[in-house]
Structure formats: C-alpha cells, structure tokens
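The chain below stands alone and is given in structure tokens; this is the form predicted alone.
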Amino acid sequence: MSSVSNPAQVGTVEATIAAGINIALVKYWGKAPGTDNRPAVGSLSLTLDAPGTVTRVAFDPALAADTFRLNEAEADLRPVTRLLDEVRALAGIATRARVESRNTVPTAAGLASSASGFAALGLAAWQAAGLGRAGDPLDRRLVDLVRRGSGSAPRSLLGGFACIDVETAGVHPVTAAPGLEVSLVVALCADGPKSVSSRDGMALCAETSPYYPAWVESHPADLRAAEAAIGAGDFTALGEVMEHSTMKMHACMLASRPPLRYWAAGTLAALEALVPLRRDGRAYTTMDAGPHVKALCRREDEAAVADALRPVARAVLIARPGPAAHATTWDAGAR
C-alpha cells in the first residue's frame, strides 16, 4: 500500500482495507430529516471479528472512468462514484479509481453488508488519496463520507463496542469493563436479498407507523443503560436492554401500513430454540432489519448457544468483537 498527497501525478497508488460488520445492539432505525442521511436515533453496536468486507481502491490516471468488482461481477458503480468523488474533491484530484470488493457476508440480506462495505471502502479512498497516512477512524471527514454512504458504516470504522451520537453523528468507542467477554451467535434463516431495503423500510416506518414517535422518544434511555451496561461489566443488564430495543424496532416496523415484517418461518424457529437458554440468562436475541438470528452470549456458553441453534438454521456462525478497520493486503482475502 502506498499513500501520496497527490496519486495524479505520480501514476497508480492504491490501498486496501478490511472491516467487520457490526451488529446493532441498540438498534438504529430511522432518518433525521434532511439529505445528508444522518440518523433519527443513536445506536450502539458490536463490530465482528469475521464476517465482512475487503476493499482495494487504486487511483490509476490511465482509466477513463470508474470501475467497481464485487465478489468478481460486475456491481452497480452509481455509490461507489459518488463516495469517490466526494474523496476526490477533498484531496485535489482528478484521477479515476479502479475498486474491488469481497464480501464474506450475504449481501443485502440484513446482515450489515452495507457498513462493512462503505467503512472498507471510505478508508481505502481515503488512505489511496493521500488523505491520511494513519487513516484516523476519527477523523469526522472520514466519518461523514461513510455515513453518507450507509449510516451504520461509522461504527464499523471502530473494533468493538462503537456508539454514533444522534445530534452529532459522530462515533465513538464504548469501553467495556475487564471480564465482559462476550460472543455473537449468527443463525442464518433464509436465503437471498430482503425484498425491502433498510432505508425503504426507515422511510415507511416514519411515515406511516403511529409507534415511530415512541420509538424515537423512547431510545436515549435504551443508549444510556447499555453504556452503562457495557461500563459496568453487567452482561444480563446489556442482553436485556438490546432485547428490548429490537422488539419496539420490530412492533414499530408491523405497525407501518403496509406491514413491514422481515422475519421468516426460519426467524421464529430460531427464537423459540433459544427459548431455555434466554430463560436461564445465558443468550439475549436481536434481529435486524432481515430475517436472520443473533444471540449475544457470554464466551463460554457460545458453543451451547452454537449448538442450539444448528437444528434450525441455514448456517450458524459464531463471532466475536472485532477490531477497527484496518490495512491488508489483497491476496489475503476477506478475512
């Protein structure tokens, strides 16, 4: 990986980046008004050790255009120009940009693609611009460039726990006490893209739920006590508070008009699977804007949890946090 402070002139630079999804523990669902696609709510996250996204951007002044590979196809280049430009413009320059991406996560299946791919991809233009050596996942430039892109991205610049702020849309990392190891248990529960997308969904919700007021008046508090949680080592306090984020999420998204219902037959097997194991405090349940299954769970009960879930998933995957998005090589592959 090289960086320059101007890749015009002095022939082809690229970097390339790896980043892990993040799971919303505390959800993020809804828009502020507005085209700058900050959130109607905070949220706080866990970002994964495995799935996610590798990116390389090369700025070449031999291309005449842009051009976008994802998982070796050709893939729609309109977000992908529009983040480049928003760097090219930043850093002075002119010169195209080759991109390829791999993804080890279903895309548009509700397992936070989008956030590990903008955060890969928005680090890379960025260090292949010459825009920073270090690439601070900080840096608030940065940070609104992935933003615009998906607005779970930010977090995923971040390893670990990662909070965005609603009025400022910043991240930040949450530091969790000593001795709070936890696991995120994935069932997938059905295959394929979801039929509306989050920000469809977001859009219908606000318009037409008569819960989305609640929602968004109701969710500081969810904030608060999760950090709280997180600071204070307090694994129950934490999976009770996630839990109770995604349900109002979910009851918000069924009373949109139409319906807006992102479980399968596969989702509601898997939450009544992990039925013992909730009651006896060892996994708290969180679904996303899809249909699949995470159970949060302390690390040594991730092979029960694992093994819970199997007889009634697709796949299960189990994962662990993360680190931030980092610099790799290409011929390491996604993770």
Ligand code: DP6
Contents of the next structure:
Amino acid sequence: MSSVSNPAQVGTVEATIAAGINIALVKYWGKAPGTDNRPAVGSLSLTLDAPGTVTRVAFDPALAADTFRLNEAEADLRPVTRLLDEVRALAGIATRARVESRNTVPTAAGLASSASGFAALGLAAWQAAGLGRAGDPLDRRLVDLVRRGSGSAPRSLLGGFACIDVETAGVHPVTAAPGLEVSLVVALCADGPKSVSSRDGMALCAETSPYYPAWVESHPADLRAAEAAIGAGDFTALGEVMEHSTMKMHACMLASRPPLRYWAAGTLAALEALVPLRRDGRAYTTMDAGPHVKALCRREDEAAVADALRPVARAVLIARPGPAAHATTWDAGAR
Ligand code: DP6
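Form predicted alone already given; the form predicted in complex with this ligand follows:
Time for the whole complex; same chain goes first.
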C-alpha cells in the first residue's frame, strides 16, 4: 500500500473496537525460545460476553506524538506505541495516534485484561490504518501483532471457544456441539493487583520448576481432549480436562523457586464453597495467574453456582460465551 493513498496520511481516521476477556480452559503457560512471544504450549479458551475493553484509535496528522488514556487517565504509552509502530510500518504511514481505552476488567488482578486490551487495540489500529475492515477473515499478521502484546490476546479476536495451535501459533475457532450451552461464573476472591506478572512467572517456572518439562510434554493431550469434548458436547469431559490443566499449571508454579503462588485465602474458600456442586459434576473450576476462581457450568446451573460463591467472594459475575472483537461506537460502552 502506498503511503500517499493511505487515508491516515491525509486526515484523521479512526476505529473503535470492543473485545471481551477470555478465560483459558486449557492453559497457556510458558514461552517458546525467541523474542516473538510465541507460546511453548497451545491453549483453548472461552471469550466472554463481559467484561472487556473498548478502544478507539485515531490516526491524526495534527499529532506530534502518540497519546494513550485508559479509563480517563494518562497510562503507560510504551506497549501502545510499540504496537502502533508495527501497524505504521505495515501500512506505510508515519501518522501518530490518539488512543483511548475503557476497561471494565479489574486491571492486572489476574482476570486477563491484557488479552481484551491488546485484541481491541490491535484490531482498532489495524482498521484505522486501513489494513482491514470489520468482518474480514483474520489476517495472520494481525494475530502475530496482538500476540506480541500478550500471548492470550489472539484468543480474544475470536468469539466463543478459541484454540491457539502450538506449532503454528495461529488461532482458530472451535465449534461447540449445539447442545453445549455453558456459563462461566467468575468469583473475585481478593483485592489488588497480582504480585508477579504472567511474563515473569512463566520465566521463573521454566527456569526453576522441575515439573515444567512434564507440563509441556503432557499438554497436547489435554488440548486434544478439550477440542473433542467441545465438538461432542461433552460437558463433563470438558470440565474435567479444564480442571486437570489448571491444577497441573498451578502445581508447576508451586514447584518453582521461590514458589509461585497466585492463590489467596479467598481462592480456597471459593473452591470449598463449590465442593458439593463439583461432586455432582455441575461445576468445574479454573484459576489463572491470580486469585480469582472461575467456575464452568451448564447454563441451567449458573444461578446455583453464583449463589454458592456469593457468601465467600468479593463479587460474583455470571458470564456467557461472547462475540469476536468487533466494531462499535465509543459511546456504546464495554458490553
Ligand atoms: C495463566 O497472555 O497474560 O492466564 O504472553 O506474557 O502477556 P503474556 O502472558 P498472558 O498469560 C496468560 C496466562 C494464563 C493462562 C491463559 O490465559 O492461557
């Protein structure tokens, strides 16, 4: 594309994108060697209908530098400019951008706000720079762009179940059997940001945990089992493999030196509160690099699961499968 024909060169062009958070059922934990933030293992996730991120990117020839406001306040510009620089290079433009973001995810608390954040930023910048339009098939360069921001972000480009393949680092949708109607009930189990970022935690785990090689080696079987369970509409098999992947990841983390423990007292309280529903095969749990508990259940059980969690959690949110990252208006909000 010639720089002269690109609309970002001659006037302000903008795009606004909404992206939902995604929760991994089969976890990504560990990076391949190299600098491209490729994963050491695949992953499979569910993009949720809420909460999420709405981001507006406006390339404006009048700007001397990029700007970034997150939830109405100045925020760290560096990761934003890094991504914008890649987009500018691909589009052949030099125009600076004004970026505004509204995040309904408790930032850095282990609810994966970076995934919806980089998906929304990446796609908004992509479209504003004239590299593609809403509804275009996923461009592999876009997937790579958002992955460099955060390894779990490509999954938030897609709606519903999404899988990242370890060999290609590409992302594809996983179609659920029609009868598989699930909800994810999120219990916020502690306040404040997490103590160790995923990036630092993964590096520590890979360097020091004796369980890390076993984690990587046993991972592909979980991914295959989860894809098969979704395709067959087998809720029980999906819940069991999600729980297994979760516990293996946390065992691997705990065996690091120093130990990596993302759980808080509230995490165990939430797990305890769900024991009866788990015993009946109605709720399966997963935790990420933070203290919060997410329970996978059939849609008909979402109220019972939320009721069990409310007495022990700071807040409970019932989420369902959500759409792919999509164009919206700035005023439409995050939902
Ligand atoms: C535990 O995608 O946040 O939530 O690539 O370093 O940005 P970076 O890591 P990130 O890691 C997410 C890890 C996880 C599991 C998962 O979402 O698959």
